[in-house]
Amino acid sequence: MAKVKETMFVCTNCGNEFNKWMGQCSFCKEWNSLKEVKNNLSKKAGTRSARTEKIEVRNLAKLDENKERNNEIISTTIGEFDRVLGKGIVRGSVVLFSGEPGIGKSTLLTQLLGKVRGLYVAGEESPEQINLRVKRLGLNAKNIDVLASNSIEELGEVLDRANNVFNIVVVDSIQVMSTENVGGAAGSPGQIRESTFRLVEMAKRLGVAIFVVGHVTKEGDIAGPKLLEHMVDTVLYFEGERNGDLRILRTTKNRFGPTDEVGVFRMEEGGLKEVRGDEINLVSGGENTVGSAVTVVLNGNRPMMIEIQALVVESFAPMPKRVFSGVDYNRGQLLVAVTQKVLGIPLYKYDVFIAVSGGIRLDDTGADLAVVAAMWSSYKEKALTKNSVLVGEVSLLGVVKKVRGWEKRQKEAQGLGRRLIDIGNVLELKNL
């Protein structure tokens, strides 16, 4: 029998394994992503027994014999959280909860434990630090138990002894957890993969919902192997500008609910407060001012009226500045080029600054027309039509296309006393 190597190489991007190091992963085509890890199979390798044994079939269940339990879904009593998950937390599910540092992940999950009886696995903080946060948020400390440990095996022993006392378990974070089954330091691809596998097994076996906090890279991707996202049931992103007060909770994967819903929260001194649709108003005033344009974007299925501000000033540098806050840089550059070409504005000698109110990041192309209109207004020193709302995707030729959810956007604009303007080309902005 061939000898099993003691080490192997794992791609940190996609999680595929290789026997030797390569500069590029042959699966995901990522460069320099292979890391050497200890091969756990090397200790278990040996000759296979020739005798046959009777195989006992376990964990075999017929769907028609399984009746839905009344307590299968746990309501968090946090409306925005329940909407994103579907109807609530499904027992036995594993949720990957990710976001940038300092965005409020631990705060929101601590508030969740304050509503639902649960266990907080503190891998990065001490129980004293968590107790201070609980007091600051005004939560009932009796609902929260803290386990200060980085060991998956110790967590498994606690959950086995608890005998279904906990409804949910928060693991903060997966990058600091480790298991004895795999060599290497905590946070390595092998440790993250095996630790997550053990957590998924615990959740299914014990029927407890587990929230796994995951770090993100500077590019905004979840740290660790891509396999991590495939192993869990739900992937949640918590995002927003750290200097702003609004936070957006969205899902990119959900086996038990929709993936097009978002939850909106506002960061306050006493923690995160959920924001209803009628409470979201990111428009500064009743009238349009020079350099501003109002649009309605869809965050999931929720319409939100926001204000886009532009500042176009003459540049005295060899290379004019392009600064975009809340707008994708490449998308912003494209809209600047379209504005210069179609509207005839010499932006090649002007600095352009674009900002979105409320710290919202624009992923909706329906805001393209408002971005162009704001630049036009700032350059011409002329305010747009009073109470106008501009929605539309701008093509490379300056054609304005209608976007999805037009009726929802129109209803949102009318509800706030504004009028949705329908134009077919950015040249019509000259008439506003």
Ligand code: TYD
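Positions refer to the first chain, counted from 1. From a predicted model like this one, the values you see are computed outputs, not experimental measurements. The term rigid core refers to the maximal set of C-alpha atoms that superpose within 1.5 Å between the two forms. Compared with the form predicted together with thymidine-5'-diphosphate:
- Superposition of the core reveals a Cα shift of 2 Å or more for S315 between the two forms.
- A movement of the C-alpha atom of A383 reaching 2 angstroms or beyond is seen between the two forms when the two forms are aligned on their rigid core.
- With a cut-off of 2 Å and the rigid core superposed, K401 has a Cα displacement that falls short of the cut-off between the two forms.
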The other form holds:
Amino acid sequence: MAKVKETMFVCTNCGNEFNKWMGQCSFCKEWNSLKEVKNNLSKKAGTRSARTEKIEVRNLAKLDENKERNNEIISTTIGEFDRVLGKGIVRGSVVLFSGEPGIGKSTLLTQLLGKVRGLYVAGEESPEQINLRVKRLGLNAKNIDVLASNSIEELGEVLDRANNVFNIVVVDSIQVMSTENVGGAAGSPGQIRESTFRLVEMAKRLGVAIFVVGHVTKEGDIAGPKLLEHMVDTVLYFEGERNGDLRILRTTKNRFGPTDEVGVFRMEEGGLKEVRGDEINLVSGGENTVGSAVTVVLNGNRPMMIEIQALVVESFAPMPKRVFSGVDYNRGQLLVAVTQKVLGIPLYKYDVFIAVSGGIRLDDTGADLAVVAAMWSSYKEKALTKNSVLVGEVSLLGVVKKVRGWEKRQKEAQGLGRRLIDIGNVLELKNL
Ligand code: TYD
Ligand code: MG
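Starting from the form predicted on its own, produce the coordinates for the form predicted together with thymidine-5'-diphosphate.
Then the entire complex follows, led off by the chain already shown.
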């Protein structure tokens, strides 16, 4: 075996390891980020192989038993939550639960623990704060144990001693956890990666399901949670506009179920309440309003009627403003360009603001036509036909393409006393 150096250098920014010190990390190009750490073989590289050996020897006889336990499904007893997960929580799995700060991650997971016996690893809040929340939510405090710690090693010890009393563990959040295995501050990519690796190992070994909370910024581009998406079994996003009360739980990766289901919740005084399909109506009811267009989007397989509002005003800035909320920036830019070219309106000298009702984030191109129609309506200061619903993907040439689930959307619109309008080209908006 090659001789191993006693110390090594770890980049506190990206977590890469080097044999010698450098002023700049050759991987992520960060300056002065390399820190010397003990090359603790028995702990680092050694842990994995030593532990694997142990598991192989110890568990051979129990393998089938363990396997069964690991695939057992626990219901969250929250219908919307179960549906998104597949059927429920799979033992031994790790779920990344991500979303913007303040969106309600801790609230929903506390509600979950109130129903399924589990451990809350509180790195961000004190047990007193969590207790207050448990009381406010009217939950069964007996179901919830709290470990106030930021240490992966401490959690490991607790779980080893706990003898399977916990069905699920909530780690809130991964950004404040750290492990002695690597250097760097909590929240650095290296720490996040190693901490998650350890959590995955614990979940598989003990047959406990672990929910890992990860904060993302509005752009969703923080290194942390993205970095660990490939390490976990399931990735859930909890989203919505913070000042709106609607929250959508969606999954972008699921080893145990579909990825096209969504769960809908409403944030109320007493926590998050499930919202069934027919209870959603996000249209303001201000009929015949200039700048407003109604569409039906499919969120997973659930049709949802929503309103798009556009404000097109003369610009006095050298670069006209494009402010989109709920609309992907590039998609919005494209639709502005098509509107300008095909409908022949000089948007280059107008500020354009677009908003989607209920804080929904559009990821359905079926809403394109309504976005264009709302801009057209605002520019023309003319309301669209009463009760019309616009669905269709807009091509670069202004041609409107039919999208999937037309029937389903039609039914939803009719149920709410409206009808889908069949348009083949955005030019036809001029006749509406
Ligand atoms: P929280 O779950 O702490 O968000 P996150 O963990 O994603 O950062 O929720 C934060 C917001 O939720 C907070 O501003 C208050 C609100 N809230 C309610 O409206 N009702 C409730 O019952 C609770 C517990 C929170
Ligand atoms: Mg929180």
